[in-house]
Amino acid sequence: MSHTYRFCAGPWNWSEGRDPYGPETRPAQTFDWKLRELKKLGFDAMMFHDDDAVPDIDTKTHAQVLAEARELKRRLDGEGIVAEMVAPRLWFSPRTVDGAYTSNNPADRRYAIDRSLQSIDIARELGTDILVLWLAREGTYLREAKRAGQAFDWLIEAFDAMLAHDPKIRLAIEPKPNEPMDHAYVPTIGHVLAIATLTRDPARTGALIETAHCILAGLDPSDEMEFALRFGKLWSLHLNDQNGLKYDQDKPFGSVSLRSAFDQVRTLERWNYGAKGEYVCFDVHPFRTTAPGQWSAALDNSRRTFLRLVEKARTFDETRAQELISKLDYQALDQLVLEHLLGK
């Protein structure tokens, strides 16, 4: 493979450290800092919540919301930055308390599609074709509380109602087991593309993956990839680590694992991900430690960590592999990947 990859983050990104038990430790930065820094970092493209593009959205007006949407292009276009993908941020609204798509509430349940076409709009806008569907609140603490057959076909509604909103825009569905609900009803990739078959036009109902919600999962990040890959489904990346299973922690990509962070570049390698202008897009914050001055070294550190394991991906000595894998020596497999990790 030899295609050039390209790289993406949100402004979320820039985290200022408040965390359950704690308040920020750092002092926000402007947008038009994240957007300068972004380029500054070697990034291509900027992904959005739907209120990163438009501050304080359910008090404006839809045509209030279009023209903040067309006036954020022409900053990102200043910039020579695009827009890859816009994600409606419902679990933040006190409407969605008990789930958006999936609320027992009919009015809350109309407030998330409406406010999720209105995010397709702004992708419009943008000039991004991808819908990313973080199903957040859709899940129960308590599992009698909702019929999950019943929160399935509310789901399904959403989406439909999404895709006839607009012919071209795709949804990339972003699975992950837990939290903030106790149970999630799309927990793993293959449950979305499960679901995806059951909606109004599956070819345009796909998957992002996030490294830390397979590994949360209990599931390998290499294979659910190859797995939404090999159905041409993975549409978008969140790259980063996760120390077991414990709360999401967004920690740099290959931070815990690097030889899963490997694993993780030779399946895109492998499946050329990314020569249809697919990016990668890195979802890591910095520690809470630290300091201003260092404020990127989260995404930067991702990024040059992302490129050396394309180096060594391609360099990789593939037909000594094959020749164990042949002879089924996975020991010597086993050291081989080791020793070139390692560098010899």
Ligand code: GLO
Given for the second form:
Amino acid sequence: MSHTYRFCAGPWNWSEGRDPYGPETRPAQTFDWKLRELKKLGFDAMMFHDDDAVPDIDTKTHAQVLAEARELKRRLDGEGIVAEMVAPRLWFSPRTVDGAYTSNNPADRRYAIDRSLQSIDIARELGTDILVLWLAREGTYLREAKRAGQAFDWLIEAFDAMLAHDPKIRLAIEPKPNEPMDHAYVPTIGHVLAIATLTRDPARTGALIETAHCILAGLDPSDEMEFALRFGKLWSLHLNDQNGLKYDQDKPFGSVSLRSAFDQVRTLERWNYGAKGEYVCFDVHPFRTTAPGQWSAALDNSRRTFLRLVEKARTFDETRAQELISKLDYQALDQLVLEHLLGK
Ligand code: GLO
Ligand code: MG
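Now that you have shown the form predicted alone, what about the form predicted together with D-glucose (GLO)?
Everything in the complex follows now, all chains and molecules, and the chain you saw is the first one.
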């Protein structure tokens, strides 16, 4: 229980304040600015959508895409920042309006697979073996529009194509139960691990867990993490917070429930998360009201809260907790946790 953590964020975590009811509230910042901010904040890695790494990706040839990825790698090396993962952003394109791997249109399914294979090539150039798959539009608004069994076959077919494309790539599937879809086909970590068993290489098919997504599924984030860790499958992590079953909020880590955040950190401590090179990523968004001067606060605050909670996890009176557990005195255990968090 003594290792240090390494932190990661993505360019989208400096979002500009847009929501479904109103436009941006901050002017966009450049990628170079974000890279410098990341360094200043004490982060070690950046996570990338394919089109964060190579903007306007669909207008470029494969050779151009790879050349730009190589150039990005040079810039990252220059700043001392590692690329943690690459994720194909399959939910913006007009070719994925009906979903990507599970679209009812075969040409669009092909597009999604090809773009994912290209993302693997980008990952290779950037020096990471993790391809994150947030299956944003793989689900339904309308039950009768698709058959779940068929959708699972298409998902497995797509995962298999990716696993075959590169013998080193590892798929970290990021489950989320809803939004943008009404119901997603892979809503929880249990679904991820079950579907992994049907791929051509289950050992290279694992998970990324996001706090808010567990809460949206009505599940406890630390238990979900513990489940993935028990299977050796927690390869990346998106910490943030979420106020109940609402729209996806991506609040700073610990913002809604400090106690839940403590439980998540305690789980990571117990399993030595990070010891195999995994990063702690914060998938947070600044509040809409945030002024440009405080733009990085959601990330900085999340990291600060995380580190304070690591101290709380390491100084928690485990002996006393065990005594209370053996007597089933959960009333006292509850208060032990609360007073520890309150600083008594
Ligand atoms: C949205 C997801 C999203 C992904 C990111 C990486 O709810 O959390 O932010 O993590 O696109 O694939
Ligand atoms: Mg996420």
